[in-house]
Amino acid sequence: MAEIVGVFAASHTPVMLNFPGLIAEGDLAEVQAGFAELGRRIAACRAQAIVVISDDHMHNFFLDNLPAFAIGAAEGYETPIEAWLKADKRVLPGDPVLGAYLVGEAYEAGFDPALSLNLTLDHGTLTPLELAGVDRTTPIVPVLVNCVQPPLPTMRRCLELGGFLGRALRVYTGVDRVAVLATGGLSHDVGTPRMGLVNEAFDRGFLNHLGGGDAAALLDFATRQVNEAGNGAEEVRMWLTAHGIAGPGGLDVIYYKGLPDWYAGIGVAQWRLET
């Protein structure tokens, strides 16, 4: 039976990699420190697939066609979708077996997932995959949530799916080791009069419930506060789902800096998992 490895979250932004000077010096290099840091700890893994969680700004699903969860279960992936993110066009591997196993034990759990055999990832997938220079062969499962067009799937309902992956992936014999990067937030606004602001103190208070035991306080604190946090907050849904995967052993967060000039809390971290 697989092996969860290790579980690791990070924000993502276009700008990290469009303009990457925007930002002093010394909080540019700070980034770069903890995102190469995350590439070491996923390296040092070793997984044979990587689950990604993010979303999917509207460049795969539209009004017509919003699901709250999705999964790809392709051979490959092309990336960026977007014509001006500064980053190489390329296929990031899939695990269609893994993929399609996944959404097999969801709808058996009571989840009810899309299947997409043909997803186009956008920087929310790339970014910190370049970021932290993830190994280009190790294939990808993307998980895609829904944070950008209403109605949401509910906080509570992101951490009941991450504890059912946890559960699907340690019981799935098609690989002995397994990684999850989930990649979103935090606090941001985007396309209104507050984006540029970074609300530090949600950030922070996210974080420190993450690393505590107390799930109930969890999900009361990111329900009741993401408003205040800006539009793109609502991505800390990914963390949750992460979180679920993970467990209560607690959260080592390697790098977080409120970045207004980057429009974003910015946060790389790594859940501690119970043996």
The other form holds:
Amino acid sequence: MAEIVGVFAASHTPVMLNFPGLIAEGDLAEVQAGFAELGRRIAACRAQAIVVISDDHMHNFFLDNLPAFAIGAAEGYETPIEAWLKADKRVLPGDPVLGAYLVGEAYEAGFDPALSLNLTLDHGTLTPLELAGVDRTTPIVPVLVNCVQPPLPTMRRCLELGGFLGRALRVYTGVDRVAVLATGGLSHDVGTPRMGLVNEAFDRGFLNHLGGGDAAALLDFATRQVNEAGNGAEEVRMWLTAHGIAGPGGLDVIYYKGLPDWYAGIGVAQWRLET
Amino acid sequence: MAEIVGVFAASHTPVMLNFPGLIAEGDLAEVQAGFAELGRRIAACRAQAIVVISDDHMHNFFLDNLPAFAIGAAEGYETPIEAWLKADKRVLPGDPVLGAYLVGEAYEAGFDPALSLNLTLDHGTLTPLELAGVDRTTPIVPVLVNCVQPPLPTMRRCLELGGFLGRALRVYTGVDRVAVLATGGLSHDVGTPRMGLVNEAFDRGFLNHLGGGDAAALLDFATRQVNEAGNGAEEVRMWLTAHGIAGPGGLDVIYYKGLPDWYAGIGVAQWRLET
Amino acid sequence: MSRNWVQAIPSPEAYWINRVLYDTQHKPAEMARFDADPAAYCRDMPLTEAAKAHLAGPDIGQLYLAGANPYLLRAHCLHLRIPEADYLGALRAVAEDPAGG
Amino acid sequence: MSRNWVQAIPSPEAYWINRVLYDTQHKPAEMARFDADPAAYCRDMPLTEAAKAHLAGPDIGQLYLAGANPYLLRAHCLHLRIPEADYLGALRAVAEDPAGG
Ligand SMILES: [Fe+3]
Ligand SMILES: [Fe+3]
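Since the structure above is the form predicted alone, I would like to see how the form predicted together with its partner chain looks, so please show that one next.
Full complex below, order starting with the chain above.
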């Protein structure tokens, strides 16, 4: 039976890699330190696989066949798909057995994710791995949640998906140690008239709810307030999925600051796991 | 609130249109009469929209993004996608409002179908409409269930999807009268060493279970026996979805015969709706 | 109250706008054809006349209001090398509440 | 006991076999290139050597056993105008139980 050895979340944005210097030097040092600490903690997990929960920014998926959830079961994933992203072209190793297991268990448990045997992953998955310096040989399983084009899965359903993933991972016998990294959010806008605004009140409220034990209040907050926090804040769905995996043990916020010049509220956090 | 004015199911196979004369003349007359009766009953429904539940035979969907369930919300659907199918190229009118409603309600109700705004439908959806002579102006909403490439959604989940669809349709206010047509099955093999075999015992057992009131027995039968009935028999998932919509009021089998020269057990049926 | 999305589901017009944005970004031959003559590229697509004009412009604000996916539209503008200030200005010009609320 | 499927999920080899079958059926230019020289078409794909040989043959039975999707494989054989009896014979020749059970 696998142990979930760490559940983490971090914001992602292409600006992190393309134009890090847009923010003040002190801020850059702090946010880089936050991601470095994330990297140290992930490394300390000695995970044999990392479930990376992110979204596809209209690269692999389009309106002809737009999945609410998709799970990858490939041997590897080319990345990044964005020609303009300042990152090495490389292949993230996959764990096809764990990916296939999660799809099959999802179908048994009343979830309907799409299966993907071929994804070229985008900055959503890649940038936090890059910034945190995550070991390039640890296999990943991508879980993709639609946050970029309505109709979107509900906040509640994303939390429930996490509950399922947690149960399925804990009885998986293929590896002993699994980590989880959710990426995206917090408040930001991409391609809207509000682009450049962040909403620190939303972000701090959301992080507080993740740290507390009241799932109903968490869902209510996310569902009602997300329209005040920007279309990029729809990506808190990934944090909710991670929360569903980790359970209500509390949240350790490694870093948070609203960084309008990076167009986003940037958070890095780790859940405290009940033992 | 919409009334569900008819729930039907019929087998589909390209052979119906391409090589109808492969079966004996008497059989052909009987099966054509069965589809004609289906057409008369559908016409008598005076439905303002038809939810057509079928599968995509690896045309619109591939392993890069293979949905368990997909719902169409387009204004129209070109068909057929198969160049070799003997059918007029035409556009099936869609009901985009009803399609969008069903996707949104599915997400609220704990189902995760993919959204599709552009599908070129294949013989699965088209052939029963053609053979039954369904009015070409009635808008459809395609619901596509993966039956052609494992991992497949469970039989249970397909029945549950039907339960959801029935509840959502009955409270829909956009039209007054909705019909449902499920297509696919019954026993047959496509592209396997068993191709050409049919399993009448399976087919009659399955039809009997649909007519009875025991959902657990129905699911148990379908789940355990499908491997004796061929990979094409995986398409009984669509019949289960229709059964979930209709409820356990009983089944009126309009036509059934195993037709090995059409490579399939061909069934045409209508559910008796509880009023 | 502010809203994150212009449309709850893409309209038929928005579908085809997004189809142009998606295809050009993901198929180099399509992008080359678009770049050579945007108006010609759009002519044979089932786009509304308004959408053809907005894409050929481009009129970023009107594309946004018509339901262009914000991620696809942003990547399109990056490809066109539209200066960031112009891009943001075009979006802000169509905001309901110019304060951004 | 008989089973409907060779694989519970496509193996990496099966993925690429199916990719060839899918792409050629759905993209006329790919089909033309395949038809002109199947071996050359397969050469640059990340296929196993065995899969390349089975596709170039074609060896219908071996493709089936390797996890080719039965629907894609059938359509491929229809495109190649393989006589129905030969197609069925090739499949039956690899059946575990030739009686079809
Ligand atoms: Fe993002
Ligand atoms: Fe079929």
